[in-house]
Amino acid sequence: MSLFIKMAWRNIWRSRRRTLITASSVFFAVILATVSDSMTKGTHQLMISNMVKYSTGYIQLQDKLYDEEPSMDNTLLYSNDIRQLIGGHSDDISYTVPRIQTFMLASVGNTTRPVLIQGIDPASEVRLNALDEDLVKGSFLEGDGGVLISEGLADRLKLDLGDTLVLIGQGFQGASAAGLFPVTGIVHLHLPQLNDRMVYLKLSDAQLLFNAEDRLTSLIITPKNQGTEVELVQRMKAGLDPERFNLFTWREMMPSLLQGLEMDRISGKMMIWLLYLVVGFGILGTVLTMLLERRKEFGILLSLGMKRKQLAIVAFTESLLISFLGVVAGIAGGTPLILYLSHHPFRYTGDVAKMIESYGMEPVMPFLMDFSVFASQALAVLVIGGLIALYPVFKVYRINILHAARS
Amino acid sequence: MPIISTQGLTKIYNERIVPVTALNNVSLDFDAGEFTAIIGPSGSGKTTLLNMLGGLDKPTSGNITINGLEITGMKENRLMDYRLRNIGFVFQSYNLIPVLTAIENVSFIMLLQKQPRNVIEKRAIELLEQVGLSDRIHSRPGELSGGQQQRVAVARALASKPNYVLADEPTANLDTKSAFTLLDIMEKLNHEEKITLIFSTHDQRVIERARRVITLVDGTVTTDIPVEKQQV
């Protein structure tokens, strides 16, 4: 086998400048398909990520009527039963969060705008989404009475620390909410549909400003491991009365989102593809004229004695071999470009980002450094390689032995 | 008793179409350690008579025996397998593996037999040093002129030790002086080695060398004579 292997090696490099070209197209072809299938799955990650923390969670536990009509008279009583629940998979729970949210009218002056209202236990989540770490300016809801709002909504309403903000609303069974609010700390929010219209109470002074004691619109549980929602979910669920509770995980909360990332992913892949297409049929291109030019020796060897299948191991391997060299310098020009962009991911500014934020995304082209990217690709062009390599195996099995010598 | 016997061997090309007679009832024998020459003029036969032989092609009719074993009915595998362990060829054009050195190109078909690599490197040297090659063994084809290419061609050839060489005008490529080397060799080979060689070949040096000299016209064998030779 070594011998074949060496023979194919030295065969491939008879025509150095024919090799060079189409392991260099397969080279481009796995830098370009690697970057991008980088920038679609970090962007993708960054979006779910920023949806999860800063919106659904993991798993949310809502009243049953929440999800068909989102108001205040469909929150949850954050009962004895429900902390025994949650109690009872404590070796699968890491933390819950709990939420009071709902739309209000913000007032400052003359200027008015719709804001989503959101009552948070401060300790809980910043352990989900780090919250605190964005703080712009101020503190981080610190003490009573005060508001945390988001820095695009700050610079709509046009406030800042210390200014006051008017709250007006409904509360639980019809009881009207209004209130006053100090600002005493401004966030920048990642998503930009959030940074333009949030405002953060503590959990208590929500409650207090809705009538809604010891209610919650959400409570959401993070499991100990990532990627067992499902799991967590179905357990859950068999002590939960059905008629009563909701318990969804973050891809049963966002599936327009995801419908939207999937199409996106799918394009992307299109794109590949076709770029892989391109790439074959080059890789095609150099197999075929070496079949042309090798004939007569393909002939003399199989007279020598040689089996055709030992001669389509031989040239199987340098088929693929090319393929394969462009793939291992691909991954390795790849590795070091990826591994900078996963750390300096690239900030949109000026008029782009700002008709990119006005898609609800946030302005950056991050990069995700993942095993699976670099496999993935490597594995798509070496089965082209492989497909495309079967064709002289068939030309080996198919040839004269007479005519090819004598060509 | 013959180690290659052929009988009524017939070839007919496009048969379908405009045939074309390439061997025409050709019955010969050939005994062990002969040094044959096949003569005759361009398409008299002789490459296809030695591809009949070498097992490459088969007869439209009439059959092919060596060491008394039909060859004609093979199966291709069995066939393949039949001439790397029997069969030694040179081509005109040599046909040397590009990509391998000469002592690679002469322990090639040893490696397709499984032969143990030590056996293989000796017995790989010291059939380039009878060839007189021993100072190139690790030059490749492109690096040797042609007389030199034609030698590594047969130290391959033998490399197997084949019952026979089947050689296709293995001189016709070649200067004098490089033809004459290579004869010498083959002849000496034939002598020590008693391996039968078959040539087919235009070359009167070829020729005179043989000791035996069948001539071929249209497919059919005109002439068939043992030659007296002086021992080399």
The other form holds:
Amino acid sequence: MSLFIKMAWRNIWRSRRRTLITASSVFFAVILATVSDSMTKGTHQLMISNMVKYSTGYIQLQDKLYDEEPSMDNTLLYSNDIRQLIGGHSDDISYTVPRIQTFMLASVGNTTRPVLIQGIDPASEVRLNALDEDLVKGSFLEGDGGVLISEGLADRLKLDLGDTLVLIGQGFQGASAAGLFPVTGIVHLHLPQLNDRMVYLKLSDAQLLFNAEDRLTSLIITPKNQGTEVELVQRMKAGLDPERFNLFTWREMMPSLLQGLEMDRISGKMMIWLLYLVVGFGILGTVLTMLLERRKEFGILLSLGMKRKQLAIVAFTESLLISFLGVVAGIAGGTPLILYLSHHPFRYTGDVAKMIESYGMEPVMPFLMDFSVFASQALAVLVIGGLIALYPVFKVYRINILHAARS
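Show the form predicted alone, please, the one above being the form predicted in complex with its partner chain.
Only a single chain is listed, so you will not see partners or other molecules.
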């Protein structure tokens, strides 16, 4: 086999220009495909990560009625039964994040806006999303009675540290919920739709505001090993009363987002395969030219006693080597590029950034540095090259020795 590879390697460089042109087309196709795939996967990963960190968490425990009617009346009583359930799966659970969440009206002077209130335990919350690292100014819910507001909301309501925010809404079982809260901190959230409306309170302050002592809208459960959410939920459901509680994974809570990402992934794959189709025709053109130019050579080799099987192996290896050269060069050129882009993602500015934010996305173009990005593109090109390389094999077995040797 090594002899056949040496022969094939020597043969492809007999026409150096043609080999370099074909390998270059594969090289640029692999780089474009890996960059495109890396950007798509990076964008999807960022969107899911932001939604999990700031919104759903990995697993949520809720009252049975809360999913159909998310109101304060359907909050979850954080009872000993729930604590025992969490304790019974302590080997699989890293930590829990209690939250109480609802909509209220926020008023400053003559300006009123609907806002999303989230009562949190600061220590647990930062373990999930490192929210304290996104602090723009002020403190992260130190002391009692203050609020942490998102940067976009602060701009819209013209609020700064020390200003007073009026919150008005409805609490548990129809109780009125209203209070005056000083702004003690401003935070920048990476989800634009949350950055324009988010208000954080300490969990104890929120429960007092809503007259909902020991109650939560959801308890977020973070598994020790990401990717084991489904198995953990199935085990935990065995100890839950299905008439009282719901347990959801993040995938079950974001079906529309996942559907949109899947459609985007499919459209991206179609563009990549269209690119590979063009490259495939380029490789096929090279193979056809090679066969036409070397028809007489093949006939002479066969007439001198070379077996068709051996000649077919050499011809197949030649075609595959050209694709392999382009793939290796493409991966070698694409790796440092994607590595750099993964650490220095491009951020949009101006009108483009505003347009992207209007769709609820962070105005950034992230890239994912992952082995699967390179492996999938390399495999795709080699499969295409291998299929095209079967054509010279077919022609070798069909060649007429006398006609080829005389041509």
